[in-house]
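In the form predicted alone, a lone chain appears below as structure tokens.
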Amino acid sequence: MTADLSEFHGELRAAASGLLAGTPGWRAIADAGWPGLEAPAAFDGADGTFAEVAVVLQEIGRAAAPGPYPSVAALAIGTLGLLSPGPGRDELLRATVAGGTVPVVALDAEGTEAFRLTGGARPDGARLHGAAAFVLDASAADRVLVPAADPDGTAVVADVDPADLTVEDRPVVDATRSLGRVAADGVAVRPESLHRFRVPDALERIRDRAAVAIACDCLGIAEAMLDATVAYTSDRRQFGRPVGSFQAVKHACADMLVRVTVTRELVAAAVRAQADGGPDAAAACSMAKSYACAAAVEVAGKAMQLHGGMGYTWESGVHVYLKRAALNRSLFGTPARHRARLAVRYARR
């Protein structure tokens, strides 16, 4: 990262922190230009990279903020960028950048279900079948981009109206997030609503982007919990001195700092790899996702413990971060699944 970009990212981080402190709606986020940070200038975007999107994603995690920004900026914009240009794709990309629409990619966060197309030769278009069990922000979508296999096995994306699908909210432990099951039972898809990818490994790239976005969220969670714990243990006094001066508490905070520092380095490497599109992007993704998600749960759990009895109350807010970190751990690949992916990669060498 150049010095100029470091300064810009610092300004973007400060602006994001300030806006998120007020719990903004989607219109405010769109007016800030966040959906179009990575989009080309030709589509009214900021012509940036995933590195700028990652700054906002990290601040969203730090604030444990709700809303569909991760789904739109990390998944939908990323997917649209990998599709072959055309009037339908270009129109949707421009509308997404402007904040006029909220497209959500029906990508199963558990990766256990999938969609397929049949009857491509029908005069009224192909038919979409299948389901995705856990789709992030499914209920917030006004357009659903459904990755599917066409009759010859090629990966395509169907642009579908949510009204034509079955969307069921799924209860999850994290109240700041929304997930739903999306199902299609023979939904008609017109030829102009079917889009093809420009690259053969697009679905894997999209899933990796989603995993890195969750890792950014985890970094924000861990940083927020470390800051809150240091502030609390510096202020809370016992036996005439701050509890943070006790050796056991200091060592616990030092352990949290180590976890946050390592997480920050791994996430930065994964974000750079996503932005540059390098050959090691998949490995960097799995390293960041597996470590950051485990670290966020550990740091948030330690924060609850070091806040004493206050940490276990509803009012403390620590539980919000712990629940969000716990959900993050299972989205787009558990730490165990990503470590297994790395093991296979290095076993081949």
Contents of the next structure:
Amino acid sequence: MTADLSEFHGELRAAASGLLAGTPGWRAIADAGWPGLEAPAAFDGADGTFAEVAVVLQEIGRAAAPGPYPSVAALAIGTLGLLSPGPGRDELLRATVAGGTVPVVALDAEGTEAFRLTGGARPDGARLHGAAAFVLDASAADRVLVPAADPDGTAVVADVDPADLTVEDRPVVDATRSLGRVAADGVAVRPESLHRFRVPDALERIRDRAAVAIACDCLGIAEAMLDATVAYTSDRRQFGRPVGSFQAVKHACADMLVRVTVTRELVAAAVRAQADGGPDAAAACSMAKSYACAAAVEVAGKAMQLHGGMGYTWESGVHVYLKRAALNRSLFGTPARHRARLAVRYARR
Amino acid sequence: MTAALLDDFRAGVRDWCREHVPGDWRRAQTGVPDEEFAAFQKGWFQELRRAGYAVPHWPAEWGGGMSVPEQAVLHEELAAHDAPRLVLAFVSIHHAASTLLAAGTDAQRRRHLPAILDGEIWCQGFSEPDAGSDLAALRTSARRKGDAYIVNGQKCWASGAAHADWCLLLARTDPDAPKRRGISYFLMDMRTPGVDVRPTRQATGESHFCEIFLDDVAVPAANRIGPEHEGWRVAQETLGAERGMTMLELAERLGGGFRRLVGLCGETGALDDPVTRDRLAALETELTGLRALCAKLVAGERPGPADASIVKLFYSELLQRVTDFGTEIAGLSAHTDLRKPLSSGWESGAWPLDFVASWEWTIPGGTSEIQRTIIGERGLGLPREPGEGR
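Moving from the form predicted alone to the form predicted together with the partner chain:
What follows is the whole complex; the chain from before opens it.
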């Protein structure tokens, strides 16, 4: 990374942290230019890369902030970027960058359910069937981008009005996230609302972007929990001294810092790989997702432990991070799933 | 350096490795007498020197001058081609050189740096029976007498001392000063009368570490490095700056160990077991994180106060996990390897012995416990534990 870019990232980080402290609405987030960080200038975007998006995603994790930014930035913008250009796609991309619309991709975060298209030859368009069990920010969507297999098995994207779908909120333990089940029962999709991908492995790339976005969130969570724990144990006194001076506590904090430091490197590598689109992007993604998610749960858990009884209270807020970290671990591939993907590279003899 | 130039450099190193790395050195170096090990190590050092690969991290005027990306590539390729490690020269090319470069006089540098290139071997006389991780508690004394210091005391865990020509010696020059003050740093000729080296048999059965007994050893005052009584500071600075470079190599070597582990899992059929595959992927992920950390530490514009400790702690414990898993996978037959190739350092491929040897990294140079305390206090700013003498 050049010095210029690193300086810019520092400023972006500070601005993001400041804005997020005030729980901003979508208008404020759009005004800050975050949805368009990665979009080309031709679409009124900032002409940046996923690296800038990652800075914001990390700050959102650090604040355990609610809101659809992660799914819009990682999934929707990523999906729109991989679709063949055309009036429909271009209009949607521009509107998303401007903050005028909040598109959500109906990609099942657990990967157990999917959509398919039938009857492409009908005059009123194809029909969409199927479901996605866990769609991030489904209820926030004013447009739903539904990845589906067309009759010959090719992955396409149907741009659907949420009113034509069944969107069911699925409240989860982590109150900072919103998930819903999205189902389609023969919804008519007009030809102009059907988009094709520019590349063959687009869905895998979109899933990887989502996984890296979650890894960024996890890094933010782990950093926030380490900072909170250091502050608390430096201040809190027991047996006549700050608890942070006890070796058992200090060493636990040291292990947290090691975890955070390694996480930072793996996430940075995955973000770089996303931005460059290099051949090792998939491996870097799986390493970052599996390590960062496990680290965030571990660090948040350790934070709760080291905050003592106070950490277990609702008011302390530590539970908010622990719940979000635990949810993150299950989104877009568990650590075990990602490690299994890495292991495919080990050749048998 | 452009990516294309770096690719060319890599190709050059690769060609050189194919031609020069002895194919059978592991077998040939297993269970050999100490003298043969030393001769092989010195020969390999000169081979690397001829190629310009022996001291890449030194400044150009002294025979190095390789950029950090080039050094990373060099170590990657040496590890990938399973080249022998410079076990015997480790202290001379890293610790001695960085100390001389950072704190030595011109005369000291001119005397020793070329000699190291010619094969001079150094050991490190830091630890003592009562001052290991609590190094500041050292008691070996050096009393000024005319143009020399008269040194008395005992050092231990001096790796390679049996082969060493010179020693980096810490000794107390002011017995009344607080623990960390009053220590001076010396360059000691191991042939000085009064120096007695006794190898210590280690957990692996090898005797790489030694005790050094010092009985009225006269060290010329000209061989003191840095100001009198400020040896502690010199040691901290030179060793802190040094750790990154050695870690770069060690991380790549651990990468080689991981590839051997995957190979072993393939040979034994363990790769078919999803649990094994999961553990391998987790280890590869940690290893990737370690390599990135090391590269950053070496390139580091502004390393944090605990960065070197973080890397040392993470490396040494990861090494333990890798060799532990290798031992488990390799099964009983691996326990019949009673000797390992001496020229390899830890990564011999004799898994149970490598596993035992992994404590050579979590204990010396500040135990993992000491590293965690440093990380907690200097890295995170946590309050110190109340106690005397700190």
